[in-house]
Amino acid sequence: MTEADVLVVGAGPAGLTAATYLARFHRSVLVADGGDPRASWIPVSHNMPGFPAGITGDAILARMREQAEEYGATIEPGRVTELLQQRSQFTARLSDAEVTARAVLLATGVVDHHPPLPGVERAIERALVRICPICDGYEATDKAVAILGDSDMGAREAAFLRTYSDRVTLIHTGPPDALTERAALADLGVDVVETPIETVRLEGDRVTAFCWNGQDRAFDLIYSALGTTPNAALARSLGARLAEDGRLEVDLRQRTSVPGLWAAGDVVRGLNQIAVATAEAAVASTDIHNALRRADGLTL
């Protein structure tokens, strides 16, 4: 496909929630794959609604990418490199393809900073490492749990999930004047080890183990608060607005400043989780075909 009424920039969860209401409202929709969207990382999903038991993330993906293309969109590989936009007209590269859309979609999400340890992927994979208390948190309790940070991110997670253990500890990895709760952490009843990175090791199937001063101690997990890029550099090149934590900033109908292009999911300021994403990716999509509608005289 080398023209389309909507260009989705994006396979994840936001990405793909959009192709299928937009291909439901029968508009021809192109979604650009880039590969491994942040969900693929995901063990197990606890609090995906629907799945009591949990589903992977694989799982998710591949459940959404088919009822996308049930509808009838078009899902390429490929990485979108360039986009033009020319009154309205959204020129792209795809690719070695160029592709023409009326409106455009990013869903392109954010690149976690996972810490430099050996063996941090396939940590993750066993769930031994993780990103996001807001999802999986509740695994969490009562256990021994470290955060590793470089700054008060880092200090904000430990307080969150005192929620869930009285297990939690502090692994400040940054500067010392990057940190500035101290106090407040002690006073939740949250250790602080300061040591560089260096000294920190993965080791076992089941427990994370860091060193420092030459002791040792061990975790049931923990969750690296290292932050996150957003991957808002298409937008960045049309002019589009954004917050200062980089992210793109949106209205109540995930519209951007810049006219026919919206945004859903992680690269849009706000809470970074499926339900979210997939909320957002609803909105937008139906705000698209109601545009492309207007714009066709279907005024009513």
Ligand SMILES: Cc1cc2nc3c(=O)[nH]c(=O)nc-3n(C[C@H](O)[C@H](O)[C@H](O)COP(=O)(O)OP(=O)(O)OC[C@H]3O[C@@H](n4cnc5c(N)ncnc54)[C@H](O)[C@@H]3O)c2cc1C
The other form holds:
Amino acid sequence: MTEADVLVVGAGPAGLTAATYLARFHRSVLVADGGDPRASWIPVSHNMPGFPAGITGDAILARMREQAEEYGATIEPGRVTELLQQRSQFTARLSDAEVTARAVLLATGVVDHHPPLPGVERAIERALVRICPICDGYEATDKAVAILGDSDMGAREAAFLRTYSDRVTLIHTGPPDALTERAALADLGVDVVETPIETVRLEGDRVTAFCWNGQDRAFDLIYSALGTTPNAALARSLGARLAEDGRLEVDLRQRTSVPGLWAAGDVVRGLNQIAVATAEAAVASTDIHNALRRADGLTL
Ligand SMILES: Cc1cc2nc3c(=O)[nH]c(=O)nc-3n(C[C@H](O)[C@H](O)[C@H](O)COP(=O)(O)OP(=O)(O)OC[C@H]3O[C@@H](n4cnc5c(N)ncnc54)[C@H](O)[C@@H]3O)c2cc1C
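Since we've got the form predicted on its own here, give me the form predicted together with the named molecule too.
Below: every chain and molecule of the assembly, starting with the one above.
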């Protein structure tokens, strides 16, 4: 497909949900699938609405993809490397092809800053290393939990995890002055261990911090609080307004500051949750459809 009503960039939960909605509005929709969505890293999600026994990230994606294709959405592997706008038309470079579209939805997500620990990818699959306390903090209830951080973001995640466990330790690997919340952490009963990242090991089913002062510590699991980088380059190239953290600013209908360009999911400021990504995609696609109807002269 080289021409579509709507180009959706990204085939994670946000992009695939938008594809289903748009296809069901009888819009031609092309989804550019850059691969390796964050959602594919989810070992088992227990907070995905409608799945009381939990569901893997791959299974969520497979169901969403099947649903979008059922209604005629086209999903093409490849990354959009360039996005240009001329009047009311976008032109995108997708692999070796040029694609034109009347509207574009960016559902490009973010990239996690994984800790540089040998075996980290396998440990994420086994939920020994975790990324998202909102997603799976419940499964850390009463466990010995470590949070790996190099800034006050680590302090905030450690404080959040006190909801679940009274055995919470912040492993701070950044410079001492990057952690300003020591007193608040002490009040909350969060231990703080300051040690270089090289002393942290993933060993079987445990995480161990070998501390220089001999007080080695072992944990049931560790949360990485090292942050993310939003995939916002295409939006930036069109001059879209970004928030301070590099994610995209949108209005209540998921419109960016560039006319014709919408955004949904983790790339937008929010909770980094599937339920949020799919809700934003539903709002964006309905607004896109109505905007195209208006552009075609339908006033009602
Ligand atoms: C380990 C882990 C566990 C998690 N557990 C849960 C959970 O239990 N519950 C929950 O709600 N959330 C969970 N999350 C968060 C959830 O995965 C994200 O909120 C969700 O995937 C966001 O969906 P998205 O579509 O915005 O982004 P993504 O799923 O990241 O998809 C974005 C896609 O866009 C593609 N892309 C980027 N740029 C381009 C381009 N230029 N061209 C083409 N494609 C491009 C990327 O390759 C990617 O495939 C977890 C995340 C992780 C990492």
